[in-house]
Amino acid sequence: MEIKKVVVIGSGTMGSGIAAQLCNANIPVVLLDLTTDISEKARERILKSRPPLLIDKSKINNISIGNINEDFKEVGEADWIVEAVVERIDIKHNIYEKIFKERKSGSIVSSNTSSIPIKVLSEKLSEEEKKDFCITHFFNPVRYMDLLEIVKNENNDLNKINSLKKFCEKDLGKGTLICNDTPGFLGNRIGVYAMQVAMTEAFKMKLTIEEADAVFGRPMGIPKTGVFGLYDLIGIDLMADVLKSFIKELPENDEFQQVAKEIPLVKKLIETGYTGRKGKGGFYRMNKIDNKKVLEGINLENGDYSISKKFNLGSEKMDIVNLINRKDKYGEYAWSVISKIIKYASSLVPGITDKFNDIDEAMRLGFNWTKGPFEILKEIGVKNFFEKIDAFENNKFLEDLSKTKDENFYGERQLYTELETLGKIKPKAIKLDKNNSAEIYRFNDFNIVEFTTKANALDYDSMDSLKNATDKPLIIINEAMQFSAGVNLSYTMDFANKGDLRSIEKFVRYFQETCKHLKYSKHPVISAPSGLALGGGFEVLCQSNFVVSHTNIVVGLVETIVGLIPAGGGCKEMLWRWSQTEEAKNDPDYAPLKVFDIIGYAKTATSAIEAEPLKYLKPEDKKIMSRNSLLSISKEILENNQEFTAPKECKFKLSGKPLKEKMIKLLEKLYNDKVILDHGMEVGKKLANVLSGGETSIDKELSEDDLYKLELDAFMNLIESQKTQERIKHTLATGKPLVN
């Protein structure tokens, strides 16, 4: 069947979450509530969202809003109606009960909820009306989780159910997974159950939270919120109604009941109004020493806080073999917490789903791990696993794999999608290099590069890849959440603190060469970006020959916030890109100065369709909903350019001296507004000598290697700068930039 029309009625945190994906999309919807002017104000809160919810504020227009007494009506002419309301199911079936009444034959009913079974919520349906009925439980916030659980009944017609699946796979952009109707269906039982063991056995080992977190995070391939951060984050509070909801539902011999036992720490922090970030801390808190604010964090013995100090493991990288090895506690408690996991999921098949890898992805999608349990299996080896595990009688998976003992258990992954993605392939892919920094794929006849470390921030090992790989076309991209958010400014000030400067600039020259290789090589470069792509991330992607980029990207040249400028070729391509507009050609200084005001404001785009104003992307770059996709996408453009040939060098020319000047008069304004203090002054000044062209006048031509060296001598420049290091060091340590 085909969707045309969408009817949401909820217009709470979820329900407007989902009416903005599917504006996103391009589908009309309804969002209906009590009254119109509660539907008004989620489309306002829709629209003003921080992250945003759209994609682009003019999606917005494909929304229409109404209440469910005048409104009704609107159910009847929709394809798919979406019920997301109170976890109430009283409420719930008063709204089936009018829903069925009004809507057309054939249209698909679901309910968001996250924990009342459907056998429960579909009771009073009839047997025929059950066969249009599901659950799709999209997680929060809906535009960024990838996951979807779509949750069957015995009665279900399946084609329906798939035809649903596919269209909130392509069009949503949604990694769906089919399930059965389980308590926590799939990412919640598994997820919340793994944040469970992690809390209890920090208790149980005395473990302090930043220990716990600094374990139970990036070594586990686990985001850096750790446990107690994520607790926070949710909500303390809510996580006990959650582990309620558990508590009631599971039958008294599931292992989970043992974990959601109350806790007397985190209940007097609920009745103390400590729910996390919401209330007045959680875990952590802010607190006001010397008029300073102080990060603090609870002592899980007594319940006093003190000054959090961030405890460091001696490696953020996810190796879990040599994490769970370790010889001290902290080996312990990783083996105590990943052993436990794999031990609960497993036990769990086939009773939540037949296809265990869906539990694998599930915890990717909707949790964010890098590995979900049976692939931390995988990489821990089946041998290894049983000559450390204790018992696990009643656990058919593990019981049958004990005797089989086969390493190869694991099969395919990525199930749940017919789309060729990078996961699938990479099984299959031969494995031409790999360093601390990337790693290379050949696939048929192309070559595949995916950058591997923290937020996949670039370094000389990266450009290594990059180079490597260009003697076969070239797609890049990969699995993280991130395609690169940049030069790793660790690397560079480990060369500053030396008062090695001359590896700092070895370095950017390399970065340069490299981006110029991939803009000419032979064979076409194609860069499938999502998430970050800021600063030297950003400018791989722009020296790419072709761009297939997930509508979920964060893109832009944000350098002068840490007191630098673009050197990897950031300047040049946005000059060039901008001076090919109609006003460049009648104005030499319009491209400049557009330009100027992008770089120097750091300027960043929150998607694909909103980075194409400002030239981060052009028209031609794919911008596509479902990130399963990009791979395929890229080797459609690879098929189609078998005759490529490499584009021809750009040529500048710039007004130089009375370019600079006007650029000078911009910053001494928001100089003496004190928009910028005296270093910002700074920076501004050597953007804007690069990008005026330096000793330059406008009947010169400056080449690209002209721009490059401007841009790497303001570069050298700016990082012997002590207030630009004061910056670096103040964004490393605090996450937040220093204005100085």
Ligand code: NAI
Contents of the next structure:
Amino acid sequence: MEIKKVVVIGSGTMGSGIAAQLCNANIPVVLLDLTTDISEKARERILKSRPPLLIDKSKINNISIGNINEDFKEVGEADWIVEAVVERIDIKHNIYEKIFKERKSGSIVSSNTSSIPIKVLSEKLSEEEKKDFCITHFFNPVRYMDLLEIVKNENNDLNKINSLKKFCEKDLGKGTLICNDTPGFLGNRIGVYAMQVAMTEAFKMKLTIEEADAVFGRPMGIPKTGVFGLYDLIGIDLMADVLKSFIKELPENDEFQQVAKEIPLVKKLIETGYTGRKGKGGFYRMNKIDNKKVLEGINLENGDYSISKKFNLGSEKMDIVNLINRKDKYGEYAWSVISKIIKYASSLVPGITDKFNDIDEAMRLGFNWTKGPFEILKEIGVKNFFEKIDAFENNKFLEDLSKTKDENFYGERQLYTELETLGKIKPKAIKLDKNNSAEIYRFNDFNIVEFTTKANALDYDSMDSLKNATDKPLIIINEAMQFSAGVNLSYTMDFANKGDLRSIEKFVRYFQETCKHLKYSKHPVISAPSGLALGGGFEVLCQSNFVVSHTNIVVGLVETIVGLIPAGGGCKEMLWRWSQTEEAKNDPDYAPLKVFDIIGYAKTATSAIEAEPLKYLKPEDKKIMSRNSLLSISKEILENNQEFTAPKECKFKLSGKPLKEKMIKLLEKLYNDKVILDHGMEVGKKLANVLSGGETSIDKELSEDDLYKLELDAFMNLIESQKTQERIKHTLATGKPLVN
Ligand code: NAI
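Counterpart to the form predicted on its own, namely the form predicted together with the ligand:
Everything in the complex follows now, all chains and molecules, and the chain you saw is the first one.
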């Protein structure tokens, strides 16, 4: 079965998200709602969405819109019809009746329901119709959430379900799990339970919301929004509806019922419009005090707000074992939460799925956890777990495991996909080396470097691993969300605070040396980014020989925001790329001025497609919808490049002083218009010096080393300045830029 055209019915949050992702995959899609006006508004929303649902605005041309009365004939031409109307069974049944009258034979019909069982959805369908009907449960926002749950019914044509799964994996880039017809399927059943446990235990143990979020966050391998931050993000009212549906659907003796009970404070928040970020605020809220915006947090005991103080637990890396062994209330809270989640998840096997492995994957794909409950159990250690845990009666999984005490119960990872992913091959690869910032693996005849720091920020150790891994062809790839958010600014600031500028210089030199080494080493180097590839992360990527990029990347050189300029070869590489254009052949200043604009404004691209016109990516770089395919496509490139020869060194001809003056004129205009302030001017001048080639003239040739030197000098000059340091400190403390 080939999917060449799709109709999506219901153009709300989910329908428009699904339609946008189909557009991204270049599949023509018709979006229908009650009126064309509603679908038109949905199309506008897609175009304006932040973060963007489209990987490129032009993809919107794949959508046409209409209404269910005049345009229903479109259903007859579709290979797949997705129903994403409101969660009301009567409305859904009516729609199915219409769809099955109109559709062409053999087309697939699916519902995006989050809570209605498939047996109820399909109760009015004939046996024949049931063959082609399933649930496809996408997560919001569809472009960014990797999980898709497919729920079959007993009549399904399995070949068709499998080809739908393959399409969703490869073309739409979704990690696709097949689940049983049980409430909340896998992701929400465990994910919402976990949130509820984390919340109710925080109330019980009298933790502040900041404390709870610090524990039920990075140290557990959970996104930093924690529980209360996530509640605000999802919407406190929406969560209340989700809970009501679980209470209704689940048996009375299900453990979930214990943590789904209404909490008076939560009820009051909803009633007073505190529904989270979309409302007046939620557990956290922004308030204005003396005309300044401040973040406040709620007191769980009395509902009062006060200024939110970030709670420092001492470690932000995932470290479950140390966390649960802490002899304080945080250790106690962590163990209480995690042990309950493990108990609950394991009690549901095989009811919700016979593969516990899929539960872990659902948590990874749908909730961005680093590890799911069973992998956490493995990390804690089976023996340790059973020494610590209290009763677990009627839990067959734990009863069996307590008998075998098999530390290797886990087996392989990511069983849901046939693709050869990093997660699958890591356990089979040889770990050659490991430091605080990266790991090197050898698999067959190539190496893999995976960065391992927070947001994969880069430091000396990260460079060391890259350099040491080039004795074989190398793939730089990672499982964490970000490829790399850039150089570790705290690491750099620690040196600056001590006045140790020599160490900073040593690091930048080593960064340059490593990137140059990646580019010219004997064996090919491939970067396979997804998520953030900013600053230093981009410099690693652009000095690799090949790039296999996930379409969902945010890429760019953003150093000027913190008062610096790219100094790991970013200026040089961008100059080279732009100097290869037709325009640059006629005007030697064309490329430097373009790059001045891009780096000066710290322009970023929010997808691999947007990255190309900025030349952050090249036309030949691969742009892939399915993150799970990055490794296998990188491997293919290695196989096709066994006769690899390193590129020739680049040479540059730059105009020097006259060009620099042109750039300074541009800066002066910005300064007079108050777009930039004093330090913005300084940073701009330093960038101008690099991009114009410093003390050169157009008849002279500059080498890559000359440009590295200019970058280094500018960088060192800036990092020494008080105002750059103020910018860095401000960004580290607030996550926001400082304009000075
Ligand atoms: P929504 O309320 O944003 O959009 C529903 C859309 O359906 C509206 O545009 C409405 O005009 C349209 N509609 C209502 N009756 C219709 C009819 N007879 N024919 C055509 N269109 C009709 O709802 P949302 O959030 O997009 O949810 C849609 C489905 O996806 C629901 O089944 C929901 O349970 C499910 N879901 C929602 C998630 C979320 O995060 N919002 C996540 C996963 C699933």
